[in-house]
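Let's start with one chain on its own, the form predicted on its own, as structure tokens.
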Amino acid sequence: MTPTVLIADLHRYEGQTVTVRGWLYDRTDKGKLQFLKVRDGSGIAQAVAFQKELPEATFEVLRSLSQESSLIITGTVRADKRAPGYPGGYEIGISDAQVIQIADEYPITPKEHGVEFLMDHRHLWVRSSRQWAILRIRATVINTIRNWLDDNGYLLVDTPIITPAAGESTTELFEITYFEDKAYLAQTGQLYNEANMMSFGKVYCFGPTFRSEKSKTRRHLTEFWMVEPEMAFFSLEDLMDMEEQFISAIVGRVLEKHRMELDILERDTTFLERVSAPFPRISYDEAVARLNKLAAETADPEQQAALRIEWGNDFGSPHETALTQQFDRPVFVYHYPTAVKAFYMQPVADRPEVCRSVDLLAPEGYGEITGGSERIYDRDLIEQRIAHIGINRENYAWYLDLRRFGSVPHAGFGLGVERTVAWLCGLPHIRETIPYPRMLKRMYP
């Protein structure tokens, strides 16, 4: 019986007759020879139809196939270093073929298309080799995140998507009607994670999060996926140590498994190859000094304006890019001003205007990929913070309970999957990192 195989496994069947099921990616007509590029989800392989080796009707059907027609082919696997495809090096000499459907004229062709056109046809665009490569890398990033955390003693505990209160700021949340009450789509699972941490010690949640900020930058989505570990008895230094190992494992796994996909994306992996612990660590104070020094050293007024920063302001994209250009791997920036961070972040003991927070900035201008902190664990201090920023204490009664019953020092962070994938793939915009992106002006398809 002829085995049905995946294109990715053709190398195991050299000289054997196999069946492959898939779609026509491209076709070259050479008269008596038809070169079909067939994809099946695992890869793309060249299949060769020779007129004299096939029934006339079968050959004529094959030469009339349109792009994305679905078919089943049977033939002999041949090794040929020149054979195109992914992974390439093998082709199929067709001995039989069955056409499932001849597709209508396909709207996405090898010619250039505008971004909006491609986004309108995202349900079809995901079939292209570029999107195929990106989304395969995304799947490995997610798989590695889960495996590393599971293998290192972290327990996955799910947190709610519908919440009665904000984790950080209601101005960035999608408000919904929950029967007769007001509720929000969660921007973070972190507050619930702190409750779960008190039960299990080391936990993480992983799922979609939502932010309604009206941003059009290349780094922002309104719906994105985030993993958030939370650890009891962790200091900020413990947190950075853990993140170094975690990020290095993710990058290492992608480099190990996806050389082919990175080649499809024409990704220069020079900086990725350097990702290993330890990462540089600089304080916010030092970062501000570095940026202002860079501004003073440039003669370009626009560059000066872009780089100059006053102490107390948060970093923008030009600041993060300039900082990471001074290092050959991701860099931690710690001890940000309390005013620009969330209410639950632990202040530095002798500098309450600064909190025990840290962001990890990726090289090559990809910006913040993780953000975390030590959490306030003192009951009186968290009460003061909530009163100071004027949020409704009743909405946080359950969260305040955590400081009444066995509170301990703890820390955690969030990692955005899409920003991480954009960095690893070297993409100019985050919209390609998720199958169906949701942005300020986009929720179709």
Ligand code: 4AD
Given for the second form:
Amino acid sequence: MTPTVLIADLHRYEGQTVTVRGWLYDRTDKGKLQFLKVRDGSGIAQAVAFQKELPEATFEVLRSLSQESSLIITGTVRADKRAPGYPGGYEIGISDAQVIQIADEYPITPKEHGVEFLMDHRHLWVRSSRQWAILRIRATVINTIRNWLDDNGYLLVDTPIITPAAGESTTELFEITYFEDKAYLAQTGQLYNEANMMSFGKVYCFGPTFRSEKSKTRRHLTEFWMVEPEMAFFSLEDLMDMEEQFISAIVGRVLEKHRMELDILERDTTFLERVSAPFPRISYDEAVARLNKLAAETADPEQQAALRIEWGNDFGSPHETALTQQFDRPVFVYHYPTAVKAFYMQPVADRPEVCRSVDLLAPEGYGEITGGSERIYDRDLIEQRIAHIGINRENYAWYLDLRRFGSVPHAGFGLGVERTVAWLCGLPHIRETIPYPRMLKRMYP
Ligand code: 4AD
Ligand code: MG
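Same protein, different form: I have the form predicted on its own, so give me the form predicted together with the named molecule.
First the chain shown before, then all remaining chains and molecules of the complex.
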């Protein structure tokens, strides 16, 4: 019996006859020779059909096959360093072929297409090698997140997606009708994480989160995946120590496992190789000073206006980009103004206008990939904050209970999967990091 094998495993079958099942990615016609690029999900391999070695009918069918036609081929595996493909280095000399379906004219051809066209054909675009590489890296990022947390004493405790109240800012909520009531799609699992943390010590939730942000930037999705660890008795410093280990593990695993995919993406990995603890840590004050210094040193007035920042304002993309370009690895920015951050963040004891928050900014201009803080654990203070921002106390009664029954200092953060993947893959836009992106102007397909 001829074994049916994966293209990724061809190296194990040198000299043997094997069967491969997949799709025709590309084809070069050299008359008596047909070079077929076949993909099977695990990789792409060159398969060679030689007129003399095949029945006339089989050769002619192969010769007429359209792009993305599905087929099963059988042939001998030959080592050839120059054989193209992923992983490459092996090709198949076809001895038999069976066509499953001849594809209609495929809309995505090797020529250049516009982004909107490709996005409209996202259900087909995911077959292209670039997208294939990105989504394989995404899967490893998710897998490493889970493994690292599971191996380091964190328990996965799921949090709800349908929620009665805001978790972050009340301006970015997707409202839904929940029978007779209003409900919202979760922006974060954090508040529930805090309840779960009191039971398990170190927990994480990991799921899709939703923001009806009207931002049309290269960093924003309306539906994105976030992992959120939450730890009892953690300080801001503990949080940063943990984050740098966690991020380094994710980057390390991607580098170790995905050289081929990073090659497909033509990703220069110089900066990724440098990712190891400790990461630089600067205060918001210092970040503001650095930005204003950069602005002062710039001759271009437009650049100057984009960089200049008044103390108290949140950073925009140009600020984050400029800041991260000053460092060769991810950088922590801590102690943001309390006014620009969420209600639950612990104010600094002798300087309540700033809070015990920390964002991690990825290098090479990628910007914020994690956001977190110490949480307010004093019952009076959290009551005050809730009253101050004017959210409905009733909806948060359960959350306030957490400050009544054995409240402890604690901290946590959220890491956006798509921003992380965009950084690791070196992508100019977040839309390619998730199979079916949801954005301000897109929810098809
Ligand atoms: O900074 P954010 O809003 O933090 C929270 O939601 C906290 N409750 C997390 C926590 O402390 N448990 O979001 C966290 C991360 C950001 O750093 C970013 O990576 C990602 O989530 N993120 C987005 N990614 C894509 N599109 C958006 N619209 C995003 N908003 C946030
Ligand atoms: Mg944030």
